[in-house]
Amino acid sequence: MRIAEWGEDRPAERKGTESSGTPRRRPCCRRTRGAGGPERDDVGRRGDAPRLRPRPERPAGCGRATVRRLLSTSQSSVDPKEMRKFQLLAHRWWDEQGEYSALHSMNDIRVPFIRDTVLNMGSAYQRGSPLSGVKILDVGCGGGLLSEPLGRLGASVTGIDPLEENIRAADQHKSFDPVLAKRIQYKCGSLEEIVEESVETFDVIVASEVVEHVADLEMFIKCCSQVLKPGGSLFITTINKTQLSYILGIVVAEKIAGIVPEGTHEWEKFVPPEELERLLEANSCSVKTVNGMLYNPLTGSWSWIESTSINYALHAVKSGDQAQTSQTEPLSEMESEQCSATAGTSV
């Protein structure tokens, strides 16, 4: 269990969130970090978010020969120590009141964020199945908490996770819905294990609350770029590496309040948005949006905020002929509400 991971979609109106559940898109800018360690930010203070500046697009990624060299010379991005942590809780994924309760509620904001961003990139809207025809890879899918609402929106979802126990839990829950059984497939394995057979296969890649647990972040981002189509979207949610994230994410959440099991996170593995931007640019991806996220343990809800000093969501696009931003009009309020109703689920 982590403060910010996969959650189940439940209709709720969040403070600081638009009616569609999608945050206000804003251009990215870089913020200079001081020499005294992690930057200090006041949660919610406008203008304080270390947003990222868009960069010129680079040529598309490497070919299959490069992929083979990568697989033969690099170690796995999977951290065995992290696997042991989540193996103990594999049977708890679908307990909305359990250790993963914060992850269930995160879908209230991240699913609309993914959905509306993909549609505004140019996907044709279909009532009832707005993501029909979109191929999504859910990396580190766990028990399928994010894969299922994306599948209900019509997407063809492939969920991968290195833990067999997680895949069994995901498959079992998917089997309760015949529609999802056709739209979602789960595979046990790591990202680098599917690279060679899946080069430029997916329209969208989602890595939600994953990058702070991998053993080799550079390899992980490289593999994401390899399997993403040119013009495809990469969505990442994770925890920033700041003093505030240490206090709230580890001291308070794990040691005092017990929101997540103690030892779930390691502050040294938290990832600043500037580091993700650097790695993404080195792998032919340009960051388009960075938005701060905040979890309220009293209400059990997430909301969008200006500051990215704790949790944040990032959207990047891989360079290529299709990478131009679409001129499609944003979803209307009625369309957005219809999409949200489609993504809803009952456990």
Second form
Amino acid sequence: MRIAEWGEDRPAERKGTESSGTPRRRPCCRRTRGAGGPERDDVGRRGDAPRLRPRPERPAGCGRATVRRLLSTSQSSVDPKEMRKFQLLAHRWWDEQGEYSALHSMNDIRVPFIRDTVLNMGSAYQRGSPLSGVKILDVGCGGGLLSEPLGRLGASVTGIDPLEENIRAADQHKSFDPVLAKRIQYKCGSLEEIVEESVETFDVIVASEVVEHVADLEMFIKCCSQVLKPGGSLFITTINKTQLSYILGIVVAEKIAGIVPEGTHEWEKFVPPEELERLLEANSCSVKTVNGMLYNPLTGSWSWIESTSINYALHAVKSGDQAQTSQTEPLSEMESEQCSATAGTSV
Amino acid sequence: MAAACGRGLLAPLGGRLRACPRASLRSLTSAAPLYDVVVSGGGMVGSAMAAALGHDIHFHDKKIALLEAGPRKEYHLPESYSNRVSSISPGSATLLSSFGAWDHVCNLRCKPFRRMQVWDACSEAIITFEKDDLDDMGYIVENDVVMSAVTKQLDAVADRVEVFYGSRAVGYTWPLPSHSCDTSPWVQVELADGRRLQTKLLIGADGHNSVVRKEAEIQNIEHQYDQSAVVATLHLSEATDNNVAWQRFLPTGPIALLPLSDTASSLVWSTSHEHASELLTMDKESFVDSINSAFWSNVNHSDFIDAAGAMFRSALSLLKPSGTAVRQLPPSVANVDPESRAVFPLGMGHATEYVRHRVALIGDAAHRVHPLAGQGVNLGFGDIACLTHHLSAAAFNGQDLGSLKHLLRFETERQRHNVSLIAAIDLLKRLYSTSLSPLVLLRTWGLQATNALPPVKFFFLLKHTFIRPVHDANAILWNKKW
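Alternate state requested, the form predicted in complex with its partner chain (shown: the form predicted on its own):
Okay, now the whole complex, with that chain kicking things off.
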């Protein structure tokens, strides 16, 4: 099955080992988790960002098909290592003084940010329910910490998370409040899985403290853009990749002050706002606002700051112009042609 | 699961979880209706709290319940005045007008006063309060009138606020602070007739013997004064421009005359228990004589104090020629309304905590003061203004209404304001309960100095009577940030 990856490359070797009698060691440690078709081999080793690696014995014409199939396979932006980190703390989501206390207090600034931005974009304000009629997708919702306040403000929220335990915790927490139970739906799975059935369904997508845990950021942004209605808003909060964010976000926050459980973040996966902007622009989303955020561990509260060196929040709007969305297609064609062009040169 | 529950119960003392006792592990009774806020206690403060929330824009789609043990009273303005009146500060008036009740009060009956004269029985020292532009300093309103006005505004939002008359709460079940188990995260309220309610936030407004406070096992610092208050409705000898509130500190306790109309005033006389029962039982003429002599007699003066006071006054007049005031005499009383004499005991109380997870205390449930400063109900209205502001902001942020985060902010603000005032009132009460010369001298000079130096007096007046309540109420009115 997956051994075909090795078998195809070196048929001679395989025959050789078999005849000599030594059992061929199956490269089980190189397998990736989860099901998938043969194309899954391209996804590579666990923990690695999947790359469009050239496949030696593939005809050139199948390049684009490869790319397309890659987008629709499951869990390709989900990193299993990250999932394991959160699995251990799945029951701690709703303890406001526990490991997730910083996320709880982040609601004090991210909910007003989302609410006010959406209100300013001109939907009719209904007394008591400022977000009434707005369809929101909360990607990486975890235990539902952000979904619930948005639901209370009147929005119809769909929360998705790849971890079953998180969805269970979220479902259980909302079940006691009949209003929330109706307004919020939780689904277990990754963004890619819902792309096909939810093209251009959501008014707002919120990906808060998620992109620094994602395996393939490009794919993630692309899927967000596909699922968002034209003119819809995308809100992302994440951590910048700077020296300061290493010192404060990893050393101080994890090792010294214990604000975040150790090992939660990897500095390599932090995303600078420039890169995020680049990816968003490539997917016809224009960035409207970038604000820096700062956590004060003494008061346990967040505030807005000028500098985006550590944490930041970003608001982007998907362009409503249909012509722009078709520009992305020629790009992927070029990419795949490049792949197949180099295919012949590598061994 | 069980481990997580245990961890929730054994929360570290450093953490501000403030778990209520007897966290029951009963399974969820899904049949009980769920409310966003339940206010327990339908007095002036409880009803006003429910009305303020009901009229708040961010509570438009929320469900509020008000529990009142008594029956619904239809109010028809009687000819005679009720003997229970309150001094409503301008800040409280602003709060009442924020949900439309003040107009009803003015249409029914209320008496504004422009000046307040407070003086000592043991010396010539007096202090007068008045606003420079002759605005109203406060209003004397019968409690029934306030209740009627607030009830009318509650009826106006009946779709959001459900009032349960004849419903006494007999039991409360508190949730675990860190909800990770299968139990309901809401407060369960059990009524006397067996009905149950669930709520995300319980507000205790059930008076100084608060059941909510007792069930939550919140410690209450309380002290019964050795005084009772005698109230009555009095008729003046002659009609006058009755817009001054009079209060004289007798050694047995302060006696106050609050204007109700040009011919009537309300009496609040705090005195010893024995004297109070005497006053209650004596005949009308003797009663009226006691009142007049209490205000007019100089029997408690001593030459020493008078001389010392006069010397201080002349010293002050060098610094500030206009700073000394002439003592005026209150109008004389001719008659007392029959059946209007009543007595009630006085005490002081302050809850060490105003809030717990999903619980908040307001009004007399949180603090009880001596009536000498006329601040009792105003403190309660100040609590309402502050709590409504914080709950409104929390609702607009989609937060869980019972979350300690904003409840603690309410508690800090109100305790900061209330504790100093309650301590000051208690101190005044003790200071003026004696005729010992040193203390009389101290308070005489203190009073004279405060009267003569406008910034001190003005600041004192402003801070305690006007600024905070007006600020609080304005914030609600205009939804400003603090």
